[in-house]
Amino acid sequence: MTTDQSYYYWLEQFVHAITRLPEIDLKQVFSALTELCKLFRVCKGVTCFYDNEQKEAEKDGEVFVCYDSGEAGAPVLVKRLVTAANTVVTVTAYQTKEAAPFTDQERERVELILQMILTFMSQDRLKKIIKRMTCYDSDGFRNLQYLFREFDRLAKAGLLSGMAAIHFNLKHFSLINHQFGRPGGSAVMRAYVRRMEQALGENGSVYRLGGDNFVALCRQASMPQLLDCLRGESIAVDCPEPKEVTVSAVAGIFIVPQGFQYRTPGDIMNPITTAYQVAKANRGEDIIYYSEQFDLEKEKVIRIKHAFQNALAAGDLLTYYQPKVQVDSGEIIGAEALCRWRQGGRIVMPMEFIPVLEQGIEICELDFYMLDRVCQDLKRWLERKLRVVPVSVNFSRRHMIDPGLFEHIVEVIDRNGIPHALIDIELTETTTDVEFTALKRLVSQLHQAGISTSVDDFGVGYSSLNLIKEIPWNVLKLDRTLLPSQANRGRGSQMFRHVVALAHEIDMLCVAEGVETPDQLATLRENGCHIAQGFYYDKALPIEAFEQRLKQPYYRK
């Protein structure tokens, strides 16, 4: 074969393997361009691509060898391209010393494979870019897009049946952002995943929702070791000096059945979710598996949701007073407001529908309700020139994502004309940096406002010293598992003193909750707690009911 037949052939086998598709034939490319460089004493052929023109000023790119035959060579031919997203690609092509120069036909032949080359090179680079814009998110991770892309690939090789699905959000990861900074956190975050990929290996992926939430998708002989990730992982932390952190998830996890009929990527995502969500809201386990009583569970939220607003424009929604009682003189000094639901001839109680709420901004709804609707009681009271004593509501932490907090409690206050000192707030603990930063902030609005403040529930779940050291509560509501029993009265009751001891140091009044027997009224006596809460002395009491209590104010000693 002559020459000229030889570099049209080559040429030919490169421009077939460069255009075929779907698939590039890489090989093809490779072993044309290896027989194009030997026609033309080409020793090298280097292909380099940089994000941007300050990478390529900086050498940090990517470098493809097309070609090398080990001899020591010099550059004698570069082409340069920047496409339109601004990336660069070049060529260069390299002789040896000993090599001939190219003739002036050579040359011409040798840059139009270059320029083809550079055409290939900068449109493959360009295709790999799009796809990490599209299927990537910025810090790297597999996005949502990519995920369903993954569900149809495999639905369309049958192949989903068996694969185990699992929605996860790593545990106070706001926690571990604050101790070691974003950078700190983003590091530890992508080390837990790789963690995750490695112990799936092949038999599954990871990809991220957004934030701290994730699904993988995995065979489901790989959940044993996927288990253990989300159970916890010690990842190493430089910053500045080495730590470990443990890094472990709430999740939800649905194994999809033989038979499964795929139709849309929420087939999968919204039993993933819906588990998630029950291990979310328990507090015993943060692993759980779809059921489909999920499913009946949550055909029961969306009834109680909507049945809650034809309640709230139906005047349905209660309010009920618990007395708060001086234990030394039997007094009653104040009182909880509780909601009560009446439907049809019963009277439905809180946890039947407050978990519900919960889930969701109605319970931002009710709270306010309750506070007005205490409002125009107090109002009544005091026009009547009746007796009248503090009131708490209660409000959730769902509250704290509004930075108008405290202008919104104040303006149902004043609207209705009542004595801040008249209102009480009763709030809940809060689980992340940014809800404690918030509720801060709020009770130390309502303090400088004259409105008191209790800690709801104190004893229960995560309370910390911080949360009362760092805020200036007016009152510590301790939770009835706080009381001494029977099983725990030597070390309870060291408990129990020393906390309302503490309460008291820092010019807080305990109210203990759930009082229901003589026994723990004594309890609160010897250890100088001084107000009660509970059914030894009333149930939550209906308007009507309470009002008379308030006529008689003095319960048994």
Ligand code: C2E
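Positions refer to the first chain, counted from 1. The term rigid core refers to the maximal set of C-alpha atoms that superpose within 1.5 Å between the two forms. Worth saying up front: this structure is predicted, and the values here are computed from it rather than measured. Compared with the form predicted in complex with this ligand:
- With the core held fixed between these two forms, residue 163 has its Cα displaced by at least 2 Å.
- In the core-superposed comparison between these two forms, residue 58 has its Cα shifted by at least 2 Å.
- The Cα position of residue 515 differs by less than 2 Å between these two forms after fitting on the rigid core.
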The other form holds:
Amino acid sequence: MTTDQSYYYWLEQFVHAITRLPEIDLKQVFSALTELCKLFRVCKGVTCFYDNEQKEAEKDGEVFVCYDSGEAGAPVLVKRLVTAANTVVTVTAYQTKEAAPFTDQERERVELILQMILTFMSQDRLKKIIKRMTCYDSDGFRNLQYLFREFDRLAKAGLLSGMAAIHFNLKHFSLINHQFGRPGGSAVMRAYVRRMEQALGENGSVYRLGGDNFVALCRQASMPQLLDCLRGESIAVDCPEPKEVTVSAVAGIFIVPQGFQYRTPGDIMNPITTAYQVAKANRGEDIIYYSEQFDLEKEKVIRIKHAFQNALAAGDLLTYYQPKVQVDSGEIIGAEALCRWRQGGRIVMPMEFIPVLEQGIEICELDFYMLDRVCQDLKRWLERKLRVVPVSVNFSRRHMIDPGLFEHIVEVIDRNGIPHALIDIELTETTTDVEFTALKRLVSQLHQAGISTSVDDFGVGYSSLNLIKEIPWNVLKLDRTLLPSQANRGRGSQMFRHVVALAHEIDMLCVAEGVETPDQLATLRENGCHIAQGFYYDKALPIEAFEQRLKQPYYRK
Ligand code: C2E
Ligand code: CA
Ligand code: CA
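Condition change, the form predicted on its own to the form predicted in complex with this ligand:
Whole complex next, starting from this chain.
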């Protein structure tokens, strides 16, 4: 086709597309516009729609990109129209610097096309279509903009109070994608959302935030159906072969209270996001209703993290030492460093701040700070020729993502000139394969460097025999819950005995934590566990008290 022929052909297509009744053929509009842009070396065509001239001045309108080659360009032709309803429409054509400028004839032709776009844009019907287009994402799901408009509409109509807003994320969706491929995964997602919308009927809709994150907005009448869907729906998949897959979701729910003053979308998005985050962090319950308490906790986290940085700088984080004792001789043969936070005259226990610090990387700062403090204390004792014992330092699982962890630990110990044999690193079990690999590597490296390692809290959480079989630990620290109690004496002490025997079999030292009573100590003796740590001997002691202890390192037997 000659250029002229192309022009007339695509112009005709374009006119056809925008005048087709009853429904404009958008696909055809786009393909015609694309060809016309290419023909005239236009790299981008943009239409803007403003509710009035003031909005135009503020650039507060809807932007609709008709074509975009992706190249950077400058505006070369602009058409503007103020409609009878005072709305303003502009259409702009862009060309790149390199593109040959329009000839006179081309300019006329481009102007004509822009004029046609303008005319149709200014018509209400097209505006509605644009609105519709900006309300759905490329996969056909209602989008965030749609949701926000809905908030607005419901608020204005006084219908928002009593409604439920739900932020949900599909569980294990990457697995579904992996199993059925991306197209299969998308089909499952569409089917699930469709199922949910059917369940909601006239009472609500589902909007996609992006990826596999959605918001549902519905009247409470349909909550039971919605909850059913969230808890799990069986979806049929065809590829590669017919199969059923159960899709469920983790969700945060906010019931808009009576008399709720809606101002911005954040008024609803914030509570549902908060509740969703709580649900995500919560291993037990996948569906959580928002409570103001969550916000208070969030504030608490921010406050603690902030105060923690000040405490680090001010030296308000103290190292306490809890002795580890040889049961037979009553001799102190080691200690565990435990952190305390001095706040004014009060000593704050780790349980009040460690779980918060563990949510971020702050815990890593604390652990290295503690290691450094322990090394400084050991150095002082060595210089003063005091008796010293090996000290354990707790290291959080959070460190496992740090590839330079081993080097960093050794650097701190060597910088302080501390013999490696005086440091033990306590680590807890891990849950993921990636962490397991990192843990195994770290423990092996420490082992080679002559730094001892302990499995902390063995017997609770995710203990696995694999963990102690495959990694060259030195010490197994039995959690206090593993100590036989009055209630479970029989089975409890059998368990205890076997775990101790197992540790010894694979050449690990065994330390029983939380030994409080003479009875418990007797259990240790009976079952061959030679080292104890617990209130029976001492609590974690401030440094001066611990130094005194080291001067008389034997407890009465
Ligand atoms: P953990 O590592 O299991 O430390 C032992 C905890 O048990 C300590 O609590 C200790 O005071 C307590 N304990 C010792 N003997 C007894 C006993 O006979 N009976 C009872 N009921 N409890 C006993 P603490 O000092 O409150 O520390 C709690 C946890 O905080 C620690 O548990 C550890 O997980 C964490 N933690 C403390 N300091 C640090 C640190 O510097 N870094 C890291 N990552 N975690 C730390
Ligand atoms: Ca510990
Ligand atoms: Ca422990």
